[in-house]
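Just one chain is shown here, as structure tokens, and it is the form predicted on its own.
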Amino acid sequence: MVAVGKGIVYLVGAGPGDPGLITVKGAELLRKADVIIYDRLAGHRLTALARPGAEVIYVGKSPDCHTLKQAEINSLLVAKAREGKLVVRLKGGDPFVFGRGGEEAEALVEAGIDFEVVPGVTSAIAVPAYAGIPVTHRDFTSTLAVITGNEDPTKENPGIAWDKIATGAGTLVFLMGMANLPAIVRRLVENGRSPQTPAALVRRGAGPEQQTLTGTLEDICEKAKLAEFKNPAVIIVGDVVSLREKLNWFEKKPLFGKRVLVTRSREQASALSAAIEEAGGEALEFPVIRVVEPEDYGPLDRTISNLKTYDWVIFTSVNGVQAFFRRLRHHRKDVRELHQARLCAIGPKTGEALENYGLLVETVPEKYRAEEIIEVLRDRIGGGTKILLPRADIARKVLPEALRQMGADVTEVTAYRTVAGDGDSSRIREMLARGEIHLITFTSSSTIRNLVKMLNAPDLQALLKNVVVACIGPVTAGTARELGLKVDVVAEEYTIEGLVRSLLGYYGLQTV
């Protein structure tokens, strides 16, 4: 166990590509963090993780540019363990696979700092299985060998034995060898692989970006040469390559090679990112919304203490649900204060937020929107029907305005505000100007008019000329056109499910 107010640095691996397959431990230390170093293979999806106040450090290296020299990351590790603080150094894949955690180790004992190993998912075996390549097969071999690919095969004394390796093994996994490429093929001809072997190059394997190209040790040089193949690759040799056309089911993925910009809020981005990832995509998750109090708590708690005099309470959204329970707690109250109004929702997922703390709702409307609601409800009101309706500041008016044009006496209170997001809009920009976001999608209004502001685009039509712009329903996509948006799919069904089947369908996709 570690002292109480000493440091220690924890070597987490953070797998291939695909941030879900971090394990479960290496995720909760990154939470815990009071630093995350990590490396260019890492990923901003797995910082994302870090606490609020985390210092977050890049120490990225790539052929032709390195952050830090690996002397000064072993540096950097001491002096922010020695200073008392839970450091997390964040490597691509394993640490101890071609990573130099072992170098990184060795500092640390040298230093007397704390260290502890969580082993990651080595891309040497993830990458090719992403591939619909198996590393091992009964009917193929029972041997592997993992190689640097950095080493260069013409020096005089190699550290690769290549008259034992070219053989020895029945799969070989070069990794970053691309570079390397000629000279490792002509090492293992010239050792005794046959020219006939099946090869494959994949490159930036586990994510969105995944290419694979397959051919022979004889033919494997020209083909990447004209597919101008660079790292970060993974290189097989071996019998299993041929399984590949059997066996790919990650590029078969029907959302496969999109990177989808989720514009929710924190709290809520979960669903629909998981359902984008399922489907094959990569989910970006960008919160431009935060939801945030009432500046104003007076208008709700005087609602709180006369809610025995409300024939009706009408909930919008999720998060208007989740406010206005907060605030019943708050003052010791509970769900009987609502037993003389009947409920209704706007959506299924606002009434399944209601029936969580064990209320029946009466109204759902089969079209989740304002208009829908006044159309179920106008046999259902009469003059002086009070109503309470606790939503976001900045919703529409069309609901309100309609009640009271039926008679009603509604009372419409802010029980929580929606202000823009705090995210890193310049890096958004950037990715979208480089080609690297496919898709954007966006589940309310406010989302579409913050993610317009934050950008800041002189051009915006230019920006987002090759982007699918998908909207969760009509009103939504009313706004982003409004904006000068071009808008290429509106769910028919206004929930997360159905934005994604609508998606699939634009894709002329089954739904997942």
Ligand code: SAH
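Numbering follows the first chain given and starts at 1. Each form is matched to the other, and the largest set of C-alpha atoms that superpose within 1.5 Å is called the rigid core. Bear in mind the structure is a predicted one, so any value in this text is a computation, not a measurement. What changes on going to the form predicted together with ligand SAH:
A movement of the C-alpha atom of Tyr297 reaching 2 angstroms or beyond is seen between these two forms when the two forms are aligned on their rigid core.
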Contents of the next structure:
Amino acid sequence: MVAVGKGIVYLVGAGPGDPGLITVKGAELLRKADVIIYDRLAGHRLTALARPGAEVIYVGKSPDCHTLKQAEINSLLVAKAREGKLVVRLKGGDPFVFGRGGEEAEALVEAGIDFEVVPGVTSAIAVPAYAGIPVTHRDFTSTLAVITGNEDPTKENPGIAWDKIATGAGTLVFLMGMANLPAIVRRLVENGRSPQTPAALVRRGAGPEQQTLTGTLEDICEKAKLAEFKNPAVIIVGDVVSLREKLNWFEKKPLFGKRVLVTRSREQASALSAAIEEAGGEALEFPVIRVVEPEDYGPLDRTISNLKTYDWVIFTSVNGVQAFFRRLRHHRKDVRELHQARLCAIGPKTGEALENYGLLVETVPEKYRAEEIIEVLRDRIGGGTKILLPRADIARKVLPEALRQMGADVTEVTAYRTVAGDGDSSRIREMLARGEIHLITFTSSSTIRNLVKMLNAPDLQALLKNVVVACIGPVTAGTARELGLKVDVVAEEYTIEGLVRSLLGYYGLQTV
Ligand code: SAH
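Here we have the form predicted on its own; I need the corresponding form predicted together with ligand SAH.
Every component of the complex follows; first up is the chain already shown.
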């Protein structure tokens, strides 16, 4: 048990954008924190690690709107720690690189609050890396300077020694410098840096919106103006910029630049999200399905007490397997009850779920649909074969009907129900309207029905006009079309891996 006692504040670096770049220690603290206080560059995605009941406070400072002043943030940190809380102050990049982390630490010391620093991956180094620019390289430079671009370069007594900086370090990285770009460039050239020096701007690095512009000190301002290049961006000046041509790795990933909505239930989303991120996309999880218990356990319980009488048990989903065995356990029974029954799984994941219970699965059809199960079982089922089908409340009727036509005695029971997710759909609607979601994946008909219901948008077609819709199989695609969606990708193999493979194929790229 953790004693309720002294509060503590951890100043944690969140990394530059890709949530995978937080440190192990930082992620652990986010999971443990009572209070998380974060700002814009620290990103919304990491706060998903917060434990249920944790207080998550946004104090985002953005250039045009200071939500909380620095002094107010300092007081908030002190106040929360004085309540005895474990406070994580999550800051973009590294807390001590132009993050005002130093000031926050001072305020904590002055208030007598314990604090620790968990350094982070700074954008000054990681954002160039994601653009294929190593900030040092033996053939180009052995010095690196990280400089604020926030200081008005025209002021009388600059805090930056432009005469020394301009030529004193091989690579110059400016943070917060976009607004002052022309003045920065002028200062560098005035102080002796060659106008031919390569320069790059990288906006919103290490994420799907990463945008890179390269040029020289001579033309970078003009190019930036033409491209309407905006904050937040890092400015990189130095010969290392030329390495990008060879080393640009991130922007070449197959799903680079794509934010992909993953609609599966929270428990099941991770495999799909991981595959998307591996391909360079950003997975945005918005579970539109929640798996809940049946309203009435009576029918399932009756079959459980009669399990010995079944010849076959057919599982059509991982959820079905889990719900079934959970209930079996509830009655203090286990797999031994099934010793006489043969097992069939509708797909490899369902099969795997059964094998995880130590069970041998007799049959997994090659194509993962109800229609295929029927084909596979045709020779093995005769008049009176007793089949149990533990399923979702809304499962399709094709399978039991066909089995009955073959003479089988089929018992269908509801092992679980799926209901709509309880997430806030307004954020998703806004992101769709702003064109920030590029692709939506549907892994079952109910994911489509529920998303459409949850979005509750009268202008659904318009909202999804530029969004690529990808479905796990033809049945799901059929539902999408019925509901008025255009379908761009239908997986050839009806699995998560198959879906990702077809997605990569759609973008005209090598499969992994
Ligand atoms: N402590 C942070 C920097 C905070 S200052 C760190 O170590 O990274 C904020 C500036 O960082 C922005 O104006 C921008 O110049 C830079 N920055 C942070 N994240 C960035 C990103 N993902 N892409 C480009 N620039 C970024």
